[in-house]
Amino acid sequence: MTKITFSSKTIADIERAKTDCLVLPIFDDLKLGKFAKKLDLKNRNLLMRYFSLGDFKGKIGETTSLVSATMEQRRLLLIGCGKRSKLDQKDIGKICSAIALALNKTAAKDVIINWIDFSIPYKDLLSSLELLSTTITKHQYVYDETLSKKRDSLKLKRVVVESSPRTTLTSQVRRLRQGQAIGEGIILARNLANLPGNICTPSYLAAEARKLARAHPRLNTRILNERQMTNLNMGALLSVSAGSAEEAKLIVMSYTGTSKSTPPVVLIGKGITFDTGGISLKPGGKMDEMKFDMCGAASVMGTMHSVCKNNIPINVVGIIAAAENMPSGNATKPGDVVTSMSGMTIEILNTDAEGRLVLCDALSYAERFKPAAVIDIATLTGACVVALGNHATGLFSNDDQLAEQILSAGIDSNDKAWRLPIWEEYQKQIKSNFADIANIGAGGAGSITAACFLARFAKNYRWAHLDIAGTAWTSAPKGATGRPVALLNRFLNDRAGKE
């Protein structure tokens, strides 16, 4: 992958901006903005005989390329902006993909982009900045691990964005700088949540933390082993490894940004390398997705670079509770009942519904931390894919504050959630009869009553649940998407300048 650069500056005349593309918003009115009237005079009303065609509307994405008519620009990418008066979060998030979508088609190595004729409000113009570069940034991924050919590399190498004098050269450059580093994140993401189960494994998952750390001054890692999980008394995460041939790993990573008095958010991903279902064996038919169940453990990982990237001023542990759910003769059974770290006993009536068992134990250890807050994410239940789809998150939390706060960064980041309730009506779904509570619930509702059962361990601190299981992946085409590391980054950026 070609490192960007990216910068701002101060164009004053665009038209004789040297670049091997220059990228032009055009709303739906075909009215020229203030640099862009100038630009298309060099290039003898080129844009207004272009529209006087019909062909370009100026719809949200759309996007068309002309050849210049001047040698300064050796091509002008158009974008549709729709209506300048309804533009929000939302259609800005659909005009980035459409900017990094098209520049990957071409072979452009440097771009100027015209974010002036925008008219974004001052309030959202270094968020827009922010989320431009970290979209251009995660589209310039391309999957070839495992590969024999590698493919080819996209050619883009610099971008620069034509500056607002609304605000400082360096606060527009910290935020594009502070978008690509999220970017990178989502690639890192992405990267580790496409890798099949035989390389993904729970070891490789510790040995990519190291290897973070080592990257990362400000970041310490520590791994615990089974014997060490065993003698914390982890028996429901170490229940789901039981019957695989891969070691179960705590990976715990420590980023210092401010005091270290300062009580941290800690970020707990759900980390299933490979997900059989154990004894309750999944059907066969994309069976192959289930490497995609260490998602959340992804998600915590892209997040944490980014976090030590952009030097964020907050304190950050990203625990990852990651094994490897197979059946065996040594796996865990419908029936049995395990102790989780906390002292209570869960009775097993699913093996498949294995990721509230390794994320109970993670939310006790998390205690030891006294946490600010603590979020834990995980591709935990198909009934959030019924329920929202692949579209918004799925969101759960013991505290309002602290859930609008994570629904406010969703917008913001472009990257959203929606909140679900957890009412004490849906606790008696997952009583048993054997133990003090069941891993799995009756009577419908089951992302619900799955996050109920996590809410039983996380009843002494500020606690979100974030279900990805519709959000971190897609089928067609099949990938990782590196969701909510977008969204997890704003959180802590914003909760970051209010303390």
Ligand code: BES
Given for the second form:
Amino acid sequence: MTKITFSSKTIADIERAKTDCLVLPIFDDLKLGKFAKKLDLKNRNLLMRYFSLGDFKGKIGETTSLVSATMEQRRLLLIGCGKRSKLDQKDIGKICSAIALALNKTAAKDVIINWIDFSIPYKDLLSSLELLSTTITKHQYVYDETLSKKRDSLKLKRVVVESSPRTTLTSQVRRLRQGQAIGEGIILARNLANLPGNICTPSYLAAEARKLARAHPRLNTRILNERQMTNLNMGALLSVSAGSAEEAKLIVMSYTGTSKSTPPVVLIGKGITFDTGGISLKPGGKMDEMKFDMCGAASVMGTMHSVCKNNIPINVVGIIAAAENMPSGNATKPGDVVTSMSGMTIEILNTDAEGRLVLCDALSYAERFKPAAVIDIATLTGACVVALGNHATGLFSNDDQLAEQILSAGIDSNDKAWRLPIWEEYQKQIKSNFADIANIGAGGAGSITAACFLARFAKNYRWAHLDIAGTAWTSAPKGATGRPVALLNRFLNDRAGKE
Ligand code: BES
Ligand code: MN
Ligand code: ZN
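I would like to compare: after the form predicted on its own, may I see the structure of the form predicted together with the ligand?
The complete assembly is shown below, putting the previous chain first.
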């Protein structure tokens, strides 16, 4: 994959700007902005004549590519933007996706985007640039790791966004490049998640983490093996990998972006590289999709990449609890009782509820970092897909302020979450006769009881849990989305801005 160069320029004379493709945002009133008007004159009113045919209505997400009558610009790419008056973050997200997808259908190598004709309020201008470069970057990704013939790489090399006079050129360029690093993090997450379970094992994830640390001087990686986890009494995590030939790994990545004494944000990813369900075996249909059960881990890795690239002034620790959940003669059985690192005993009533078992020990381990906040990210429950579908990630938290910050980061990054309760009433559902707690809840609300289980291990710090079971991948076409890398980056950047 070749890397795109993003830049921002003040273009005095748009008709003279040379480019393979000029991207023009058009609202549904079909009124041309200052630059588009000039351009249209040069093009013998091509746009106005085209609009009068009635094919293009300026509806949000609508796109058309026209050949330009001028020599300087070879194509004009019209992007429908919908209603001028009600342009919100969601619309900008749709416009960015439309631009990215339409560009991929052309053979254009360099493009100029006429962002200036947008009436985006000042506050949102920079964040719209970030969203634009993130979206263009992430759509450059094609999976070909396990194909004998590599796919043709995309053509796009250079993106120039017309700069706005409302803020400095430097800050606009910086924000475009920041967005690009977020897009790269999304690609990294998508690619790891798309890899099959026979390649992407816990050891593979560990090697990837080491690779990341080699590339970034501010990142250190430490990997705990099963023996070291035994010494830490991580009986819950180890019970999940008991049936697997693959060794479990606890991967710890520490990024130091500010003074060492500043408490870090800890991100914990569920890294089940394949979830068969264990002895509580899953049915065969769509079981292949359980290679995606490490999407939480992939999102932590992708986020660490973006954070490093952007050198953000904050400390972040990424922890990945990596294991494979398999049935075998050594596997954990329903009814087995294990002791977690916290000392709490757990009755494993269903070996398919393994995510919470690896996460609970990682949550206890996180205490040693005296964290400012801990966020775990997990493809935890099928019930979350029932509750929220593919649109929103499930959010649970023991801290209202943290929950609010995550919700608003989700809106700003077009990577939404929705909060569900973890009230005391639900805790009764995970009572056990034979241990301190059971690993599944009786009586519905499966996503909430799973979160209640985790909450028992997250009492000593501010904590949030993101259930990405519905948002981390799609089934048709099959593939990882890279969510919630954009949300996590927005959250961390907002936080870094305040510190
Ligand atoms: N990884 C699954 C959750 C999952 C299932 C995510 C389907 C996306 C699609 C998790 O480990 C699991 O199996 N959860 C069980 C919990 C149950 C046994 C209480 C589930 O959701 O069925
Ligand atoms: Mn499972
Ligand atoms: Zn699972």
